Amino acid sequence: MAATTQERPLDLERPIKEIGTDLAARMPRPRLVSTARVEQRMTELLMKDPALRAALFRFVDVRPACATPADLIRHLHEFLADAESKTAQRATGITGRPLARRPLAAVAGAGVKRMAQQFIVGEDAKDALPEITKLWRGGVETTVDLLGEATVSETEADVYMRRCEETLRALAGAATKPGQVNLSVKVSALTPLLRPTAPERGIEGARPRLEHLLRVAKEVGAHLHVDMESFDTREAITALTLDLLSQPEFADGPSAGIVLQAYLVDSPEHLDELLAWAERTPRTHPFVIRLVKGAYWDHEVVQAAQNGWAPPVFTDRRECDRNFEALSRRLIDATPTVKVAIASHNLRSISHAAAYADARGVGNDDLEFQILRGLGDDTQAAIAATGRQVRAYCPVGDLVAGMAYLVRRLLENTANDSFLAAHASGTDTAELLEAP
């Protein structure tokens, strides 16, 4: 490891809160009257109104499914009926009336294709090569998801390996520099097998298609990132890329890595793990690990709730935002065995791992932010502005694939206590850089 645990603390706050301002200073306002200020204050609204909220995501769900304008309002009214909502009560007067049916079945349609695209950059890679590349000469990189959860057949798995393969030798093709495709896979997708009673089924039918993504990335000099999931998939996924990536095949490339979650309770004891196998397995290109936050909350806790156990994630923001800090700094304390990427819309979190970073002398080479497209472009435009290495996560793919992805982004935007939804409304920045 390049560095040790330090033995007097650092006092990182006065860093934190300079790094944190200019990043604020940084981010672009949305004018008076604009598409983001509309975004702004339906937000707003929909944090006040939970269930308005359950009623507009309800919709949003059956979406897809909606064959003719009529039957979209229809679904659009009775979800608006059935909450206890005075706003939604008021907006089945609306829905209700026959002439409004066909423009209002206009607008929604619109508006639910507007917000996948604000979070989808296209159906497929061809698609999304315009908006990956403008990202690349803006100086942002990107790595790209093609959405599509939990296969339940062995050809559906096929197809999705076959996508990965085609978006990594399509992203390849429209590359300008060395290093530049990075494509994140999920191993649920790689097989229908995946289950917590059973992972050794999972692992083995996900080797062969995973094995084969590697090839294929080695070939084209692309990064490989294995997404983390939920918390019953995470001993089968890290098992699974661990060892595929300890074969002799794989030492020189190409560059991977694996995603560390931490809401989990446990995460520091899963860093251990991530750690001890880099310190142990050389590689030409470092191991990644994106730290993140996680994004299956709300399936921990009602999955634990139903079995009657513990919930593996912590229910309290703040102990999660101090775990962030402290995985954070390990992880930076690690390079360069190990490259780190930060990956989180959090003020205080980004501006954290920035000054530790600064104060360890970590730069680029080693670190580097990551953000989702359509929740945190005000962030990366300003993290791209101090010079500092950003990556914006670019999901791919149709708006039925993607349904599952949009909702997890709509209720990370619009929870009453997610940092996003405090910035939206206004939140002081020193307030949002306050220690957790």
Second form
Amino acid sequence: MAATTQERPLDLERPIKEIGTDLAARMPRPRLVSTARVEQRMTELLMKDPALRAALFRFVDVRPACATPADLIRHLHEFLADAESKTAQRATGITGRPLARRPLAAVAGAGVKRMAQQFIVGEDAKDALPEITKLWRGGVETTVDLLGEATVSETEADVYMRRCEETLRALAGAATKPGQVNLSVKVSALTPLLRPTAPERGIEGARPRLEHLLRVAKEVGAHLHVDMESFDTREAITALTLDLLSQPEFADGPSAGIVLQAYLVDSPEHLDELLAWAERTPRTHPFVIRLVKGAYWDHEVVQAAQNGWAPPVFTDRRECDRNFEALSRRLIDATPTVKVAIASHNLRSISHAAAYADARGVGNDDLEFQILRGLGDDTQAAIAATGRQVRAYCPVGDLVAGMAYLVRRLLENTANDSFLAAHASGTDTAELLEAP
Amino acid sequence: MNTFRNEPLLELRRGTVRDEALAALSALDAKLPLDVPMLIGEDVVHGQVFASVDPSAPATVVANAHAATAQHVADAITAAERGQRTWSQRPASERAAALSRAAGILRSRRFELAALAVREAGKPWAEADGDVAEAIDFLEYYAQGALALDGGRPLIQMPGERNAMRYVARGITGVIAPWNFPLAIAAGMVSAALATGNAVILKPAEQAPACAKAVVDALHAGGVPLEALSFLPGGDEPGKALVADPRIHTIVFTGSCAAGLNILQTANTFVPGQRHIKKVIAEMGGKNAVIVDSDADLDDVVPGLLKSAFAFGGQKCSAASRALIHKAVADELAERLAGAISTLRVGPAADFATDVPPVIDIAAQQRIQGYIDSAKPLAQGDSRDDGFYVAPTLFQGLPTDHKVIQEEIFGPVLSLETVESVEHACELVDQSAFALTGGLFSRSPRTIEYVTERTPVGNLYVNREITGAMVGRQPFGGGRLSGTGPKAGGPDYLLQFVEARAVSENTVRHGLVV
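Structure of the form predicted together with its partner chain, please, following the form predicted on its own?
Once more the chain from above appears, this time first in line as the rest of the complex follows.
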């Protein structure tokens, strides 16, 4: 879109720096981060050594499939042996290498579980309630995401739908004020029929279950948010969500929303579609659009490369960040027809959206910030402390189900271009706040 | 070789691309039935007509082809004797350029040819498109490979002698192609022979002559002389005559094990007047097993097995027909697969929503149904009766000597067997007479190493589906009764089509090295 670059108000950079500096000052400094020493050292090692990073991810990934401690140790040993042999091939020695065994061994078994618990608030809704109500009491809103295995049958889709319903009702029972119950759902878990070349099959398959959940959400006064997944499924997810929300029975509730992925090259056009729909579909609760960078970048790039396609995602981080900002501005301009959620851990992206919203006089009623529980806790605290609305995305599930989620978050957390990695390694705040 | 890139697949997940595909299908439908005559040297020859039909709608005739007789084969070989002389004398670069131009022609007819494979072979769109892309890949890959081969191999040189080894064409090559990759395998076998300077006579599968004709037309239009490439649709008669003729040097075959063994026998029977040993390059199917270890991620295993066993109705040489599952996860996986099989939509190949298309013809339908009726299924998907449909079927716990476990079914049938360990699974695989593809789902590097060393199969796929070999990335072919071993789409394949000539020249004249 031509509009993405020409509209930046000239006076935005100063407020961005002010807001960002203020937020950074409210976050614990890297050296004071209250994570255990083992985890701290592990994060450092992982960022320095891709082979070790791969070994750890493979270990975390296989952890729930290991029936016995012996089985667990065998896998760990194999991954380590492979990592060491690769590292040894390098021309220069890696000083961290002799240290590798200790921190990696330390995360074995209970360690992985503890790590998973840092991201996952509980095994099920009941188990998660204490943690969630604690966040509520601290002024932080939540959205719950039920982790699970891939849905390959209708039975599994029914199980996921029932878990969603139980969660909505359990949260409603504990809620202390209206609008507090918020659940994020995955269409891929609501049907085994999603097919990239036939979106209508996934739409038909998921429709009755999503419709049921919308009715439950309306009944208990909850917000239902439809998550976005890989590009293969975007068409089906979008069409299904917009179609159901166009039904007269849902015009006056529940509150509902969808996700816009800024890493997609055609996300500006996708936003056109979402905004046009929102304009012509009046709702009692404004349609919520959560802006994210997108969590399937590696998948999209690999799939495109293997099939000979142009990747659907930006491969340049700065271009992606610029798009995120352009979309933020368009979304904020579209309030109050839509409600905006800026879901990012990037200090610059957050500060930019806050500064632009301030300039446009858009406040907490129409704009909130979202962070991932366990990953953006410091950011969440800082945003909340400045009086802006913040919501934590809280995964709920058992250890087995949590692994795919955990691996993805760990990959993000230790990626070279990760804001958190940069922050943890002590990158200067001013540098983090530079315009992309 | 390093400039080769696989032809990009159509991005069918985008609605605009799907629309273009459907438009191409409508355009094709308006032209049906196609006429597919014989092409014998310079002549377009007509004969007794037989039809290829749409397996999704058998009343629809896709092509009327003209059946070759033994006499037509003899005529084609006579033409090929002339073609062999002229074509083998062309520079390798000229031959490669012709193949590359043919690839360009296929590329320009991308949607149309995919539509043809949808109609004539009952291939679902993604598979049909993969077939076109692979045909293009073979042409480009072998064109470049033949150029690389043209320089010969370096030899040890001594003072006073000049040693050289180069490769020359073997001679007239008979190609007998299958229907399941009606474009790609025909293009691959023909172009490997042509690239290395051999004249070719192609006998396409009876079920898909129009697809093969499209490949031949592209090669002729690209610059392959008519005499160097003849085309003989038909059934057994031309195939048998082609194999038996003493003037044939090389026979390239992809098809059933029984037919392959017959070809080997005939080809090895010396005919009076024959002045060479015939060579047979055969790819003859498999009984492919996927091993699932206790540490496998079942979220990956279920879709991987569904795709391997049921995509294109299991009608790929590489398709999975056995899953050997560690006892620790056997019950859970069986339950999830049983639930998943009913999510597969059985339907016409042209429908983008179809997961499992019909099988190729009524004979295949009846043969596969015989296997399905021979035991009680664990679970079964839908079927329908307006085409050659077979319900995707899952068996569990059949005795090892059951024919469903032992024989190649070539249909949408998967049997689950519980094993004590990966070692146990490897023993079962080792007992098979086939050794084409195999799969392993495991997250243990040592287990992956173990199975890699222990397996007899030609292509092992780890933590992924076991079909979909790509030219230059997964050179394809198996051992034992699965074939004679050369890897199609790999760096060694062209060596099957050439003979080496070594020349050693004395460069000493009057005691001086000149």
